[in-house]
Amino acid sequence: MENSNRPKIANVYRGTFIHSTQKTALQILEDELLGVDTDGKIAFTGRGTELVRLSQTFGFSPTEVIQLAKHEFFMPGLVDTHIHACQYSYAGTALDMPLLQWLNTYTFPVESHFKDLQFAHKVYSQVVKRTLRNGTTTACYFATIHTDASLLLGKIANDFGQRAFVGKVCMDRNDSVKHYKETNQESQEETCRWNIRILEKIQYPLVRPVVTPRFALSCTGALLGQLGAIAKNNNLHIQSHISENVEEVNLVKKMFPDSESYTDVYLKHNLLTDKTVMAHGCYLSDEELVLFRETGASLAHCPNSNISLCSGMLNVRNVLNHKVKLGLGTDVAGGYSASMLDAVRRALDTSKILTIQNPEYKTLSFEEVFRLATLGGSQALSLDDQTGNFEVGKDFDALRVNVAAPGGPIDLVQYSNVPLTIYFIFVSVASGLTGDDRNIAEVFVAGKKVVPFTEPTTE
């Protein structure tokens, strides 16, 4: 009788599980059992030797357990803390200019086309499908200034089964592409309409709104203050950019002379909270990182974009030493790849470049970057009570990875006198060093298999 209110077990998996915990950067659990209930939550974990006891306790048949193959493992879904869904249409091109010139020449003209909902539907469907195939179970998206197209992105993400934060971009300053901006009043009213519509869409349980001032240079102080008030009054997440390149930082100083720093601009307008994630942060001072720590705000490290646009390099070790929450982002299309596995590789590369420049720099380990891409991302988005690892009670957001996938990128070679342990094989793939989307056999979000996926039915 005591178990009568417990959700029924939907699936039980047995095999190797890899995840991070608060204390351990990477933990490998071999011959582990994990049960997922009908609500998509992790109901139990345990050793394979406990199968009989667990089956009796949770009411499932041992014959129904799904056994992973020798070269398969489960890992948590990847969390992309910063991606511009609208920029996917030109990803991998137009990387020949620094940030501000790049925005004016390529980005703003392309984003202005998203008032066309047919065009928006095509691009947004492609980016959601591509990121899911690459194992991104949670994405924090920038859309454009167009409310209806932003709502469409939320619908598409939910229909394909991706957990998503979606932000209607707000900007009342744009001297280069004058038709791609809003008035202060329009931005405020449309942000409110956007938030209300998404929060009312209870059929979109995987999608949340996020207040999105593009960055300080695109917004007046009045608009920043209004957006801060909207976020505070509705307890909403916030996303923006900060300290991405030197020219940007210097212009912010000129435009906001009463602020002590770039971080102080956001702080004064109530945009630095424990639900804030700021992209980049390459040039943040130690004093600014202290403000991030004190407010609980997070950073999204976007190494591909930082290098591709010659913006800078984030000292991740310094951020971690300041105990600031940190996740990884692809930052499409400044970053040319929509794969979080690429973000993992670029994070490691950047760390090694910093070590070349300063041999005393402590290079990031594979295990640390794995945690940034999974549990770190969920912490950065204040979702770590719901997802990020395989703790009981969390949603089962997971990737079923096959190291030996037919036609995949990995050739397993075992020399008799050189033991190639399963640990190093799995860490190599899980850290994105050797694997890619071909190794991702299945993707689950909240217990539901979303890859391979079926096309959502059109209304």
Contents of the next structure:
Amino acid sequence: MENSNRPKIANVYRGTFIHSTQKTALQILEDELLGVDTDGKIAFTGRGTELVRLSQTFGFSPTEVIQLAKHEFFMPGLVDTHIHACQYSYAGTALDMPLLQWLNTYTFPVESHFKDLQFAHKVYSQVVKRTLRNGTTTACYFATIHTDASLLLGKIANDFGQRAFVGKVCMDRNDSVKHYKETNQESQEETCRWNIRILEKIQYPLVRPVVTPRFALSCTGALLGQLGAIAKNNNLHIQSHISENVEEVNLVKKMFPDSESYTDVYLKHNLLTDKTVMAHGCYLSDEELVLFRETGASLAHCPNSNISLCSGMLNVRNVLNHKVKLGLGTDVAGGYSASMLDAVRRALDTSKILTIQNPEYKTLSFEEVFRLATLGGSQALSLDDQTGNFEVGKDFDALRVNVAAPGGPIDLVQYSNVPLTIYFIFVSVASGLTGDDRNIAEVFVAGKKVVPFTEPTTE
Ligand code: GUN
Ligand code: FE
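Right, the form predicted alone is done, so what does the form predicted together with guanine look like?
All chains and molecules follow, beginning with the one already shown.
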């Protein structure tokens, strides 16, 4: 019997689905059915052979089922757990300095331009479109210190249908670019204004505010404590950077002599919670990883940036062994690519370099990295009750991948009679080893098709 309270089925897809579960890093479901309801949620999944029964139970017509081609599959949307939307304006350039010099020379001067809303609109539209086209269905963004421009980023993500966490950056300390900082009071007041404005925009259902102290070196202890209190009182997400570069770690030790470690600095200021995501973590000790696990805080692994700025290499195996939640991030523009498929490749490369250095090191498999880019990212952002894989009840955030896309790197047709090869092509495109945005035919967020999108007439 059909339950009349149940939302109606909007679309039913049939074909190959690839996703990760807690138990299995990569599961391939062939001839699978998946129904999406009018709320954008996955209403049911089942075998293709169960079509008649499922159509009767869920009240849809078998003739309306959308059949994927043999060379297509669905995978969960990619989750970028760390990206600086403002830095997209110079991505792919200026990677010739280590972190702190890079921030002072390039980053802070560029970010200060975002008080100009026209400039902000241009860059933020570009980064949202580029990441969506590359399959990023959820992005955890740093904006700049400017509240109105940060609100604009939220609006643009919402307008294009991307799920987004957006952080107005907070920093009341900057000795090198003195005009690019706030007073302590401004930072607090503007963070509150920002949170309230975003939260009251109920028309932005996919956008959430995230409390964003830039990193310990950019904030006084007073501001860190105030931001921790704002996050706690409003039950908000928190994002920042931690243990990215040796010079930074040493300076943090000097600046916060009462703390036992970098992690302890954030812990003491109530900034390490189960809704915290910290980028990098290359130099965290085992004791610090234990603090992450105990608080439920997560890490964003940003391999492109770690290498591009010669910052370090995260020992992902050790993080996973400590059962710390972990996702991948592009960290544009420390990372030069805005594509999560690149983050997948760089995560594999880093892991292989660690194995070259130490043959005992257990290299990450591409199945594991696929999981980090999808379900792992959702877990890191505490979104895994809502997104990350194709479990019933979750939002349908998905990529329709066409491994034989014209102009794409793989012409499947020549292999189409070789099932084993098809399997490898499927998994390698899915894990980002050979695919690119030309293979991403459609992108869905909460059931809604957001790629291809129509270009707005003005930007
Ligand atoms: N640490 C503080 N700010 C930044 C930033 O903008 N990028 C990176 N990679 N690290 C940071
Ligand atoms: Fe960063």
